[in-house]
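One chain is shown next in structure tokens, namely the form predicted alone.
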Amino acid sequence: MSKLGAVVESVEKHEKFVLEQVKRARSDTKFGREMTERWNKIKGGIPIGRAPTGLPLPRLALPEIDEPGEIARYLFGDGLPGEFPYLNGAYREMYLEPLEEIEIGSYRKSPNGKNGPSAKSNGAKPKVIPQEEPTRLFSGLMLAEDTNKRFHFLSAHQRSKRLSTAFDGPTLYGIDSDAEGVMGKVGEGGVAVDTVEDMVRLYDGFEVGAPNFSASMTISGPAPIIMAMYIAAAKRRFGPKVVPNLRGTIQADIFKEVQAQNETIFPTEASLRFLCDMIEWTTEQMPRWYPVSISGYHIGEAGSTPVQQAAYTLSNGFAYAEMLAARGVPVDQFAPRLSFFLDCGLDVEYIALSRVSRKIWAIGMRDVFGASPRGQMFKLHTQTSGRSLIAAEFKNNLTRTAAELMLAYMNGTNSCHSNSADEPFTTPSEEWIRLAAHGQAILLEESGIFKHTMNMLSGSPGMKAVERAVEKAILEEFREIESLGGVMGAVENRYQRSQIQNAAHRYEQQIYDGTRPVVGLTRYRDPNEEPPEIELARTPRKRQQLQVNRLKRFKKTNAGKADKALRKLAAVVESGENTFPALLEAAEVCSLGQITGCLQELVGHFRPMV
């Protein structure tokens, strides 16, 4: 049995354990009394804040139960926020407005919602509960300095600078901007990054080692190379001591590429080797960095059902954990550095999809891999569904995205990106990307839905019904993958890809046979609608040529050093050693395309699956 089969058994065993605790609380008077006393203590320790209207509200909402069996079911089956199995959230408090403790059991808002000092009351020392905005701002267009300008625009009013970067097509495939036939793609749909110098420009003006800064990079095939360039750029600006302080994420997920997207550049086994080399190095040297974002978003965007997205993402995560454990990397070194990325659409499964994923991950990592609590936590970034955005009457996309944001925050996502309404046509403009960011601010800051009380919308009978159905369906997918030899066996049998394709076809059929109504497209469409006038975001030819000229100068300046670095990299690859230290050296003097070409000569090219 593979680890995935053991995860299925562990989840089922946990469900039996919960039922046993429920029965025990009802039959064992002493244990039942302990449950009730614990529950009363928890409730008695919940701080009380006040809404702007003066309404007193608890910082944590708990169900009104006093029967020992139901208390046991809640504590062992759901868990408090920040406690196993993390169904109600990875952390004790998320999204809440900061409070200052004035005296025991009495709290008030911190001025302006910030973590600054304020007047004392009754001689008590204020205690500020810190928080970080979950909003992550996504951008990537033209050249590095253009994206840098957009980053500064988007983050101008954010206390925490949480930037997410999209790369252009050539960069995603490890191709240099001066390669034959790619000029027209340079800076289109993302930012062009060829060298460490581009990486310096990309984050210029941001203190990348600061506690309130984090960078996310959406790239997988050449992710170890781009990661090395990011480290090299940070060292150029702030010196070698900055490396342990770097915070952020690089997507790097190879499994989702071969299952859904095909944006990988080396054969699968070689890709996994380079990825695990990077994870092993960064988990040891960069304790604040997430070196892989195990990504269901692209699986969902390719057409999967929500359950397939969660099942394939979780099973991929367990496969990475198995590979790293086989290398001898301690589980409590790598497990806390694994992160996840799901989309959030409008299907009913999204009411509970992320909650169930957190639970399954926690149980599997604890019981199968022996991870401590930090390694059991399912750290999640969510993005609203790009697939749900419709060109017809596109302003309706604002409502779609708002509904998806609500679902994402109901599920306790750790960070979130909201798509722009104009994305069916072009790279988002400043107007629409600003409105997309404001959607999150309205939910989290203007409304009182999430900022006063944890669990405000969690645990309804409907949500619990969806949880049970989703969990059962995910475990059925696990069993099917296990029967095919685990994740790698299923990939070789093209199982995930074929299932995604079938689901995508069914989705489109449902739209056009009316089973899945789309407002403004198949229902309530305005017959007089005129095509919108939207300016397309394009990279001027002069800007593309500037990128090419810069790259050629870089190659000419570093020609001798590049040859030496590439020879050393090749020797390390052939020796079987960890390749990442050699990649770090090569990133200083070689371009992305030069490094990619060197590695492809050694390990070959990825052949896309049909």
The other form holds:
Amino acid sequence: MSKLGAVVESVEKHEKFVLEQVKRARSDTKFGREMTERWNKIKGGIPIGRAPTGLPLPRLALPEIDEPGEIARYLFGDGLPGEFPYLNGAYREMYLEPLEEIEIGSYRKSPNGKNGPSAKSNGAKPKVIPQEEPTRLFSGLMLAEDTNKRFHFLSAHQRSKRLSTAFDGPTLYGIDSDAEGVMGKVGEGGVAVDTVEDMVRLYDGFEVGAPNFSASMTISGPAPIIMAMYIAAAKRRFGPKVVPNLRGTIQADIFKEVQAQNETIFPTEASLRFLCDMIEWTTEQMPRWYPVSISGYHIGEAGSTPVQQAAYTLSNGFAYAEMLAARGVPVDQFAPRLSFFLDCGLDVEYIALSRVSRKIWAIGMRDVFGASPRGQMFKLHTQTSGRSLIAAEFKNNLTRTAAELMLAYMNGTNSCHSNSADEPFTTPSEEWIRLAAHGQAILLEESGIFKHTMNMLSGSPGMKAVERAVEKAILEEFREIESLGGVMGAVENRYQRSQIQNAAHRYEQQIYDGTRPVVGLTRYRDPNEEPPEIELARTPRKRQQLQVNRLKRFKKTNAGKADKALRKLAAVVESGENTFPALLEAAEVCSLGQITGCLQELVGHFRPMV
Amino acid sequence: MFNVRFAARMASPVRILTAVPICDGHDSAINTINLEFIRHGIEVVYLGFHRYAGDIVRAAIQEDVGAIGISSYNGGHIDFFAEVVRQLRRQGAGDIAVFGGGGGTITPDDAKIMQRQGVDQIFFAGTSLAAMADYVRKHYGKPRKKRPAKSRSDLVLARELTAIEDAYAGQGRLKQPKSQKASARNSKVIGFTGPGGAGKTTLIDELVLRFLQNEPQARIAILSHDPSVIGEGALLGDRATMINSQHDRVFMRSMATRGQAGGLSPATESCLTRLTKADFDYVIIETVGTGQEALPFRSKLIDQTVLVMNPDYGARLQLQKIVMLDVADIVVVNKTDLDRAKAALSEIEHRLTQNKRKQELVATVAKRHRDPGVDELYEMITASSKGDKK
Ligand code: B12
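Having seen the form predicted alone, could you now give me the structure of the form predicted in complex with the partner chain?
Now the full complex is given, and it begins with the chain already shown.
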């Protein structure tokens, strides 16, 4: 049995435990009184803020219950935001405006989970730490300097610099820009990165070790190599002392590559080894880095149902935890550094999908893996669904994304990417990406929906109904995966892939048979619609050639050193030791393709699954 | 004219190849389209994602498809489609049409350029699945013209295999060709069979790697089978997982069983005969994942049969019923990294000793890079081939 079976049991046990507490609160008067007292204390400690109209509102909304059983159900079953099992949020407060006036003394928590300065009972104004904006826009185009320019454009007005990097096809597959047959793909759909020098150019002008800077890199197959290049570039610019200060995320999630995104470049086992080597090294040396972003986004976008998405993502997460624990990495070293990435589309499941995911993760990590609270929190990045955005009457995509953003924030996501309306056509132009960013600002800053009160929209009867149905269905999926031998066994049986493919086929069929109305396409279609004028981000041949020339020069300059570094890397791979330190050395003098090639020589190529 | 085409369509399913370009893993659209095409009676050879133009063209020629469908999302489509068309023409296979889509990433302006460069049709975002299937059936099912004899040998051979398949499809069972004398042929023929999920395809691909590495001149043919029902389509996907067999010295042909039970197609024997007359050193046949009682190879053409099993074959009782265990020359227990491997190996060994004839047993983990078990299997196969072809 893999640990997934134990996770199912722990969730069921937890549900039973909650019911017992409800009963006990009703039958055991002492316990019931304790519940009521705790509840009253919580309620009494909630600060009151004011909307611009003067309307007073609590910073945290709670259900209007006073019966001990119901209180127990809420506190144990859902938990306050920031408390086990985190249904309502990983943190006590998110998205809220800094509090100007505190009417009732209380404590606050800053979003990174540390205790913020507590409000003194003498009524002194607490010092306000501005929260980081959750907006994070994924971008990458052409060459490193072009993407760098886009990064500066996007972060110009942000307090915190949170950059999210998209790589081009050759980079995603660990191939050099000068390889045969890939020229046309260089700089398309993301940025071309071949060497540490590109990495230096990519984040030029940003202080990568600063506390308000974080970089996220969306790459998985060659993630350990790219991570090594990032570190090498940071060291070149700021010296070796910068390493422990580096903050950010690298996607690196291999399971979902095999299941949905198709960018695995080494056999699965070897890929997992390189990944775990990197996780082990970074969680020791770079305590502020998230070395894996366990992703459902790609599963969802490949066409899975929302439940499949959550179930496969969570089970992948538990499989990583199991692997790392088996390698002897202490749970409190790795668990707090695991982060998640989910899709948010328009299907009704998305009303509560992330909420339920957070709960299942917390229970599993606490009860099966013995993680402490920081390791139980499901830290979530959400992206609105690209697939829900369509070419016909594409400006409607603004509305779709807005609705999805609303769902994502109702689910308490910790950061979010909103797609641009030109998503079906191209890497977004500045016009549309600006609107996408503004969509988030309008929702979070302009509107009063999220900035005054935590739990503003949590816990409606409908949401509860969805939670329950979704949770049941996720556990059902877990059982199926467990019966196939756990995640690895299911992967080898193509289970996740075939489920996703069938769901995708059904999804497309449903569009054309009317089950899933699509405005502008199957409903209210404009018969006279002309193809829209779209500004396309295409990399000119001259830029592609520039990248190739730069790479060739790099290879020539470093030829001798590269050979040596690769020989050393090969020896480490054969020895079974942690490969990451050798990758760090190789990244200084080798290109991505050279390192990939060396590793493939040793461990083989990934064998694609249909 | 229309009637002729219609008749041909009835006879043999429309056959196309689909793939996703290099550095592109967007396979959701093509997977959906593949499923839809099969539902409409089309045979789809699927080459998978992240594929070089050269691999696509080689596969299309060997599989002798009517058209290549490419699904491209990561940009560079104008170059990529043009490269496929150019290579097809250069190799004398300009009669294979090229079509495809890429949602909104391929604009109508792009499509115009692409069509000028020889692409037949681009399907934009918002096209219904049924419309695409109809187009393919209407345009890519034309009967094939014979290729001029002076064409490259792969082209001629591929089309001859199609003619054989068409003949069987048209008239039902043809007379089986007389099996030839061993002297009349050049190749050693190895048949691989075994239950689904045993890892036959991976094993064969790993063997091919060893043939290619150790015998720098050797040419290899592979006939691989996937199940299909008469009059319906099929997804022929083995090629997608065969990374080493995408090679100029490997000729691979994917066949649908077209209603025949037992793991092979009605046309297999004739196709095999044809292949053994070509200049291949090895011809490998892979059956569909078979049931336990099946005995797929009755052909005299087969020099060596290999049964590939998975340690999870079930209870010992069933082992007695696996007829192939009596006739296989080599029994491979693959996936011996699984828990049950040891027990499985000793049970099978015991079962083989009852047969009292020379049979070999080998344990492999084909998915593992440089697996010594596969090396051993390679040795077994080649040892008996040198000079002693049956
Ligand atoms: C789903 C998706 C993904 C999924 C893919 C999952 C998978 N396994 O397929 C995930 C999330 C993994 C993904 C990742 C990436 N994606 Co993406 N993705 C999309 C998305 C949202 C939808 C594409 C899709 O499958 N649609 C469903 C199909 C069925 O419909 P359709 O596209 O409209 O196609 C119709 C027709 O064209 C036709 N058709 C399509 N192909 C074919 C082929 C044949 C033979 C025929 C007959 C017909 C046909 O069928 C459909 C019928 O109506 C598009 C944006 C969008 N909304 O279109 C971006 C998009 C394609 N992705 C893009 C990019 C950049 C990427 C990444 C490179 C991002 C990165 N840097 O990391 C990665 C690369 C992934 C990889 N491995 O290569 C870009 C491409 C930009 C460009 N070319 O300039 C797009 C346009 C988004 C954007 N604006 O940035 N992606």
